[in-house]
Structure formats: structure tokens, C-alpha cells
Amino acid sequence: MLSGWLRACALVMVGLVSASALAVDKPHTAIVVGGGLAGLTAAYELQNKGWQVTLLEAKPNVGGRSGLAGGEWIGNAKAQPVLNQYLDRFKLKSIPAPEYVRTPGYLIEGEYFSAADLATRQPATAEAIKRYEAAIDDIARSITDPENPAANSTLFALDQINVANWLDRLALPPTARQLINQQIRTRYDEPSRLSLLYLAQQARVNRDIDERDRRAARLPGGSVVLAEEFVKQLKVIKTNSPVSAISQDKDGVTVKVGALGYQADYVVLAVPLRALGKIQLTPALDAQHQGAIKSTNYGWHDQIMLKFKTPVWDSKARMSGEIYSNTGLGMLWIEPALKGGANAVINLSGDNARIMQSFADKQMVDQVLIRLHAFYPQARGAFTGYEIRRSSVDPSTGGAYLAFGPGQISKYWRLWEKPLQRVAFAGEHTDSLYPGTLEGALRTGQRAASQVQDLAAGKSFEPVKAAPAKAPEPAKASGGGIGGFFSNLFGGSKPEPKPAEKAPEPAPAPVPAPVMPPPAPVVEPAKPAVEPAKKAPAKKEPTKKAPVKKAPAKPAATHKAPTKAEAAKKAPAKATSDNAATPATDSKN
């Protein structure tokens, strides 16, 4: 008899060490949603730890943002530190830049200039170049530390102005201030609606790092063939997958997908955020969170790769790497093609995207093409033809990626970065230093999967309190006409009055406080703001400059913003002869 009993509670302990030890040995579970670089590496990052990872993709293939893979210039490991992290991992190699790509170009009137060119021909506009990059850089220098620009009232203002009231006062030269434009346009968006705190953080971000670290090396099929070596590395993926609503309590999250429920311990929300405002959380996101889904900036941008049969523009110059047009193209890539002959990669971006989100792949490619045969006639005869990559009319992303607008780092820094509950959020918008680039997705894929170990190990994420947001004192927004439809996307029309192309006066000593009243905080329309065949050229007026007191404690605020309904009505925020574009370098896909 006791010898039974004693069997029994043998048995019984062996069930009980089993259990503990199979509790012990059950890996954790995490679904991650959204498929673009910063989903891949969280999905990688977490399944090297030993985690079961459903990678969920709405669409049919993964990738998310990937720039065209004709080809894509990279920077160095002091550039983009994580990319090449990456590479080196998974065995990638890269092809050194030649010298002449290392360093942007011009494109004014036709004409190709390289930045010496520009120093010895067009003296004027090299030195207001020089002036403007001054000037930011006396901003970024304030910014002690990038990961807090708003650290004091002054910087705070900042965010209240936006880029182009910012260039008007610096009354650049007309050819400067277009190739200026198309910079700022090229990286960001369009300057009327780019905070100005935001291009001064950057700056910061980047101001040891030169033009040169920028463009190191060519990725033979460009960021996606990153893509390509995650994917082969993750076990379970599931494309056509678009996420409807997720639900967590403390035992888990269940994750819907149409009929289906995915059930798993934690979730990795790594999709931008106009397709985060499509799925249904609950509990639900606090007003703060809303807000910055809705309103938060996000930069057009459509990138179109030409192909030639030869490089067609050898008889001008022999351009490669970034060149920075003023006549209608934007900013090009050139460069030669995998399988021989060459591309030009025309890079359309800020308000001008906006304009052309009404036309037709092959209209668009049209227009440029007739624009770049007016320069170079060979065009159409050595043309075989394009890619094209529409980020401005996806509607998972309302454009391409962040760019914060007057007074949204005021109200959004870094709201997406801690955990809320069992959920962390990833991708480049949620990044405090590389936001709208590969390196910033690569980067938050990290954090969030580290974050969500930290989770499953009981550690806890304070959660972001709402500040109460001030509301911003009346303002009036820059002036500026815009001109007939072709003629401002394409070239032709007026600039705005500006002082005649000399030799500028040394540039003002920055002031401490901000010299113009801040403007309203730009809210991104839902539909485009502008119907092009009928809108009618908008009539120019000068540009009336008011006396800059030096005052610094309180700006005057004389002017009064146009509302949100008058907004809406008018065209996209001051659009001069020079055009847009969106980049093929800084992997900002």
C-alpha cells in the first residue's frame, strides 16, 4: 500500500517537472504586420532569438517602400551604419562610386555644372548656396541634442515656421533659391509645408557627415535585394494579408485578417501610419495618437526611371549621381544600366507630385521625356523604356515618408517609439534620427523587436502622456503665385520677384528668437487641394517684406492664417519655375 502511494506521488511530480519544463521550453509568439524593410528586420531580429514570427503583408509581395531596382547609390558605414551591418551579414557587396558621383551636380537651363563649375561660371549662385547651407547649419549647431530638438523655447519656435517663409528672408537669387527648392523638395517635401526645427534636426543629424559618405557605393539592385535575403531567412510569411483590427488583453493579442484570427503574445506594428488608421485597436489609440495618424506630414514623391540605349547626354557633359535641375527635371539620377546602356532616374516630388497624381503612368513618363528631349535630342530615338514608382498615390501611405510640417514635432517627436501594452510600433516614421530612409526603418525594426523581448522578460514601458497642445497664434502664409499647370511643373513660368542675380551681401547674424510669427500647422488634405485642367494661373504680387525687430522675446503676429476650408480651395503651397523630386539615394523608398 505504501509503496503504491509513493508510486502515485512519484508520478504525479514527473507530470508536474514535465509541465514546468515544457512552460519553460514554449517559445514566444509575435506577429509582426507590415512587410517593408523596418517589418523584416523586426520579424528577423525576433525569430534569431528564438521566437515564432507571422510576418503579415497586405500586399502581394513584400518590400514596402523599396526603391526601384534599376540600381540605388548608397552611403558608408558612417552614413547608414545599420545598412551596412546588413550587407556585410548577409554577404551583399557593393560597387565603390566613382569620384564625379560623390558630390551633387546641377542642371540649370540644360546645362550641366558640377559644384566647381558652378563656383567659376555662376559665382552668384554657388555663394548663395553656400550662404543658405550656412544659415542652416547655424540652426543645426543650436540643436544640442537631435533626439530632443524642442529642448527650449527658441528651438520650439522654430517648429512653428516653415521652410520656405524661412528662405524668403534669406532672399536668395532666383536660380539659387529653385535649386534650393528642389534640394529641400528631393529629401523632405515641399518647403511651404516642411517645419523648419524639423530641416535644422536634420541638418544636425548630418553635419558630420559629408556630401561624399552620402553616395559611397552602388547597391546592384537596390534595397531590394535586402529585402530578398530577409525574406529567404523568415520561416512564415503571409502576403494578401491586410490587418483589419487587433485586440490585446493580458494574456495576448488576437491580429484579424478578413474571417481569419492570428493569436500570438505580442505584435510588431510596422506600417505607416495611414495604414495604421485603417485598423481597428482595442483597446483604442488615445487622442494624441489619432491625431498624429491624421494629421502627421508625409512627403510626395514619384520616381521614374528612363532607359536609353546610350547615354544620350555624353555630347553635354558626363553627369552621373545627383544632379539638381531648375528647368522641369526635377532631380535626376544618371547612371549606366545593369545589362548595358544607360538610365536617367527622374525623381518628381512635393507640391508638383501632388499636381500629377491625376495623370496616367505613361502621361507622366510622356511629359518628362519630351522635357528631357528638349535638352537632349537623342532622347526619343535612344528611348526603350521605363519604371515607375508612385508613392504620392499609394493610399497606405498619403505619400512617401515623414515629413514633419510646422508645429508637428511640437506635438509628435517620438510619440511612436515606447510599446503600448502588448503592441510595438516600427518603421522610418518612428525613428528620432533617419526618419523617411532605410537606415531609419532598419533601425526601428531593431528596437521594436528589442522592445518586445523586453516585454515578454516584465519590463515596462511608461506611457506617452498627451501633452496639451498650444494653439499657434495667427500668421499669414507666404505669398507666391503659382503658374499654368506645364508651364510651373515643366519650366517657363515667372519666379516669384526676387533681386537681381549678383554677388549676395553677407547673410544677417542669426537672431536667437524666431523673426517671423509662426504660421498654422499645415494639415495634409485628404484629396488633392487642386484640380489641374481647371485651375486658372494665379496672379503674382510682390513680395512686401515687414521690418524684423530684433525683439527676441515675443514675435509680432500681425497676419492671419487662411483657414482650413480656404485651404483647401487654394493650390498647393508655392510652387515656383523649379520642380520637384524624390530621392534615389539615402534609400528613401
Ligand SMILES: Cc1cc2nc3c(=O)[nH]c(=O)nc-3n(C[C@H](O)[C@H](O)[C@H](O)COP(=O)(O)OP(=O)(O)OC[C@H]3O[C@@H](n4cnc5c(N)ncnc54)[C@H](O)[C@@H]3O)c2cc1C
The other form holds:
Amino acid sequence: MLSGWLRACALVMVGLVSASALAVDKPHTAIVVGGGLAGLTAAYELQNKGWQVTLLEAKPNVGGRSGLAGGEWIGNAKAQPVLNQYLDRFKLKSIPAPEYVRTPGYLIEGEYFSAADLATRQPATAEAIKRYEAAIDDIARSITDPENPAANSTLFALDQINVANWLDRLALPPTARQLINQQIRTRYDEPSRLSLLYLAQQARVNRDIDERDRRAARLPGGSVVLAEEFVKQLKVIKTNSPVSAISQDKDGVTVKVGALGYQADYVVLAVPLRALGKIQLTPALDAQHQGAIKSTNYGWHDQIMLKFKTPVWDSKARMSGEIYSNTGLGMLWIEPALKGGANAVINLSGDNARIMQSFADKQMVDQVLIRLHAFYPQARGAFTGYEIRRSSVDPSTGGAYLAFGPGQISKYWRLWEKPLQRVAFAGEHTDSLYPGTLEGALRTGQRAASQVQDLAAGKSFEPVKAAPAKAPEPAKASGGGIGGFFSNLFGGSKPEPKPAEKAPEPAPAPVPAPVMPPPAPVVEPAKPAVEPAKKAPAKKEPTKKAPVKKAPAKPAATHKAPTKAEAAKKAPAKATSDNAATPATDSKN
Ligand SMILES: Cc1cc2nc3c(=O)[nH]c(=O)nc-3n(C[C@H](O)[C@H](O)[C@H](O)COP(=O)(O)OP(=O)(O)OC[C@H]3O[C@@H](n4cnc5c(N)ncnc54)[C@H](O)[C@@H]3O)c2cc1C
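Got the form predicted on its own; any chance of the form predicted in complex with this ligand too?
Once more the chain from above appears, this time first in line as the rest of the complex follows.
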């Protein structure tokens, strides 16, 4: 009797001990949705902390938008500290940029000017550019904390104003205005679509960073090389896995890819807002989050590389780095070293890109060639081909990267920094200091990884305060109650109470140009026709292996691992054995 009782006690004890041992040993699990640099960073950081992580990427390759830019100019450790930390960690060597790349130049009616040339040969234009820089710096200086740009009612009011309206009041001479427009739309978006507070906040973030530090080096192969390093470290990556739904309850999350379901403790959602809008979340997002998904402005940036047999431009022009054209050419640089031959990369941004959204790639290239040919008459004869990357017409991003429009900081500031139960958000659009950059993407991957660990440790997150409790009427704010600040800002006149859309800057009348169509409304464009001459951008989803009707116990085993050649092609794709998230047998919703 006694021995039976003792035996029962022993069994209970063993059961308790092994259960608690299991609880201690069982690693936390996370699913990271999106294999851009933000998702890769989050997965890498969590895995380093002993988590079992599964990264799900919709496309055949990871790397996301980082694959688009090819050879971005990157900042040094002062300008982009997190990026440089990872380059050091993975022993990736960047090449210092030549000095002439580190400061912007100008192409005025096809003639190249360095900043120094401009000061001596076009002093009125140079002076007006300085005046603009001083004016934006005035506002930037008034932002004490760039993480809280709308800290007072005056600054809050600036968010309601669009940059084009503010520029109008600076009454800049036409050439200077065109060059400034070009710089703003190249870095962010069309001035008419941009919040003045956002432009000022970005100027504040970069205020103590020399322009030269921001274009200090180039990573051979571009940032996709960094993505490859993350891939080498990660144990479980499933490409061709577009997530369609995520449901969470008190016990965990279920993530659906087609008919398959994956379960884990937490999710990091690292996809751009438009892509996020296509994922069904249970419980559903509130109205503010849904509004942000629909309306947060993304800048438009298309890159076209025109290839020539020989240089058709003035060989003395050191056209590299950022060259702002005052015509419809956008920002351009010359690309002799990386691709061979004599190549010019043209960056069409803002409305210069929007105006051509309905054009097929080849038509778009023709339009650019026509403009180039106007200044460089050998252009057509020497032209051999092109490559094009049109982030503006990619339906999954709806633009290239976040650029807050008027009123949007007030509504959505740091909205995505707060996890929602078991879901943390990452991606360039969720960074408060460096959105639209590699630095921003990497920072948010780190932040989301640490938030998920905090959640697992029982921490809860308060919403980030965005704006002052009470916003003033913009007109009131300009009415002198705030000293000379607004008077200086608007040359003494009232700010517009409501942002107005401005028509795109007129493209220069191209010499024998086909008639440009009127600007198309901003809607999802028809996909441009695929041109045979070009390298196909990764727009099409590959045919996915049909999932087995009833989800198998180990869906990863059925997933086709990409070949090494595929991996080398662009960003690497990788799939390994399933040892992180547990695939669920089927969906609940
Ligand atoms: C033209 C251009 C030029 C740029 N130039 C520079 C530059 O010079 N310097 C700089 O610092 N930055 C530059 N950037 C910005 C930089 O590339 C981005 O900020 C960064 O790559 C964004 O990374 P991310 O991880 O946030 O998003 P992404 O790279 O977009 O990653 C998101 C990933 O999620 C995947 N996804 C989407 N939906 C789903 C789904 N349902 N299921 C699974 N996966 C999904 C996507 O396929 C993608 O791989 C440039 C961007 C563009 C477009």
C-alpha cells in the first residue's frame, strides 16, 4: 500500500520535473513575414538569442527592395551606424566614394555644374539654393527631438502644409526651384505630396551629418550582398511563401500560406504597408491602422540604366553621385565602373515617374532618351540597351518607400512601433528616424526582435505619443501669436489651411518628342509590357508548387529549395529543414 503510494508520488514528481524542464528548455518560436533587410535582421537577431525562427518570403528570392538599387551609395558609420555595424560584423568591405561623388552636382539645360561652378557661374541660382537650405534648416533647428517632431502646436501645424506651397512662398528663381524640386522628389517624393514637417524632421535627423558622410562609400554588388550574409546565417527560410492570413489568440499565432498553416509564439510582420493590407489579420486592425495602410504616402522612384557604346556627354563632366537636372531627366549619375561601357543611371522620381506610369518600359526609356538626346546629340546613335526598375508600379509596395504626406505625421506617427498582442512590425516604414533607407530597415528589424523578446518576458507596450493633444488652426498659428517664426516661414503670408495638389513640374518640351499624355490619375497602373531586351525585374510571382490538399505534418519538406545558381542571381533564397515554427494542420479562419 505504502509502496504504491510512494510510487505514485514519485511518478507525479518525475512528471512535474520533466514538465518544468521542458518548459525551461523549449525555445521561443517566431515567424518573420517578409525577407527584406528588416525581416532578415529581425530573424537573425532572434535566432542569435536562441529563438527558433521561420522566415516566410513571398518571392523566389529574399532581399526585397534592396535588390532594386544595385549599387547604392552608402553612408559612413556617422551617417548609417547600424548598416556599418553589420558590414563590419560580416566583414563586408565597401569602397570609398571618390570625392566628387560626395557632393551634389547640377545639370542645367544639359550643362554640368559642380556646386563650386554654380556659385561662380550662376550666382543667383546658387544663392537661392542656399536660401532654401537656410529656410529648411531654420525649421529643422526648431525640432528639439526628431523622434517627436510635432512636439508643439507650431510644429504640428507644419504637418498640415505641403512642401510645394511652402516653396512657393520662398519665391525662388525658376532654375533654383526646379533643382530644389528635383532634389526633394529624388530623396522623398514630389514636394506637393510631402508634409513640410516631414521634410524638416528629415533635415533635423541629418542636420549634424555632413552631406559628404551620406555618400561616403559604395558596397560592391549593392545591399543585396548584405542580404546574402543574413541568409547564410539563418536556419529556416521559406521562399515562394506569400502569407495570406495571420490569426492570433492568447496561446500563439497561426500564419497561413495558401492552405498551409504555421504556428509560433510571435510574429514579426516586415512587409510594406500595401502588402500588409493584403494580409487578413484576426483580430482585425483598428480604423487608424487600416487608414494608415490605405493612405500613407510612398514616394515614387524609378531607375533606368541607359547603356551607350561610348560616353555621349561631356567627358569632363564628373557626372556621378547625385546630379540634379532642371529638366524632366530627374537625378542622374554615370556608371562606368560597375557595368562596363558608358552607362547613365536616370532616377525618375515623384511626378516625373507618375506621369509615365501607364507607359510600357520601352516607351518610358524612349522619353528619357529624347530628353538626353536634346543635350547630347550622339545619344541615340550610341544607345545599345537599357535596364529598368520600376518600384512605382509594383503593386506590393505602391511606391518606393515611405514619405509622409501632409497631415500624416499627425495621424500615423510611430503607429507601427507598437506591437499588437503577439505581432511586432518592422520595415523601413516603421522607423521614425531613417524611413526609406537601408539603415531604417535594419534598425526596425533590431527593434522588432527586441520587442518580441520583451513580449515573451511579459512586457506590455504603451502607444507612442504622436502629437500634442490639441492642434491649432494652421491659419491662427501663422497669425503672429508665435512670434516671427511663421512670418519668416511664409514670408509674412498665411499658410494654406489645406494642402493642395500641385500639377507635376512641366517636363521640358522635348525635341522631337512624342506628345506626352496628360498625367494619369494615381491608380494602380496596368503592368507595363515586358520588353525582350531588358533583364526582367522580379515582378512576377513564380508558379507556386500547389500545396498538398491536406497540409502535411512538415510542409517545409515539400518546399523546393532553390539552387545555388538561383541564390547567386540576385538575393539568395534558401529553405532548410523545418525546425522552428510548427506547421498547423489547417487554418482556423
Ligand atoms: C529605387 C530605390 C532606391 C533606393 N535607394 C536607396 C539608397 O540609395 N540608400 C538607402 O539607404 N536606401 C535606399 N532605398 C531604400 C531601401 O532599399 C529600403 O528602405 C529597404 O530595402 C526596405 O527594406 P524592408 O525590409 O523594409 O522592405 P522590403 O525590402 O520591401 O521587404 C519586404 C519583403 O516582404 C515580402 N512580402 C511582401 N508581402 C509578403 C507576404 N504577404 N508574405 C511574405 N512576404 C511578403 C516582399 O517580397 C519583400 O521581400 C531605395 C529603395 C528603392 C525602391
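What you see is a predicted model, and the numbers here were worked out from it, not measured in a lab. By rigid core we mean the largest C-alpha set that fits within 1.5 Å across both forms. Residue numbers count along the first chain shown, from 1.
- If you fit the rigid core between these two forms, you'll see the Cα of residue 156 move by less than 2 angstroms.
- The two forms, fitted on the rigid core, differ between these two forms by less than 2 Å at the CA of residue 258.
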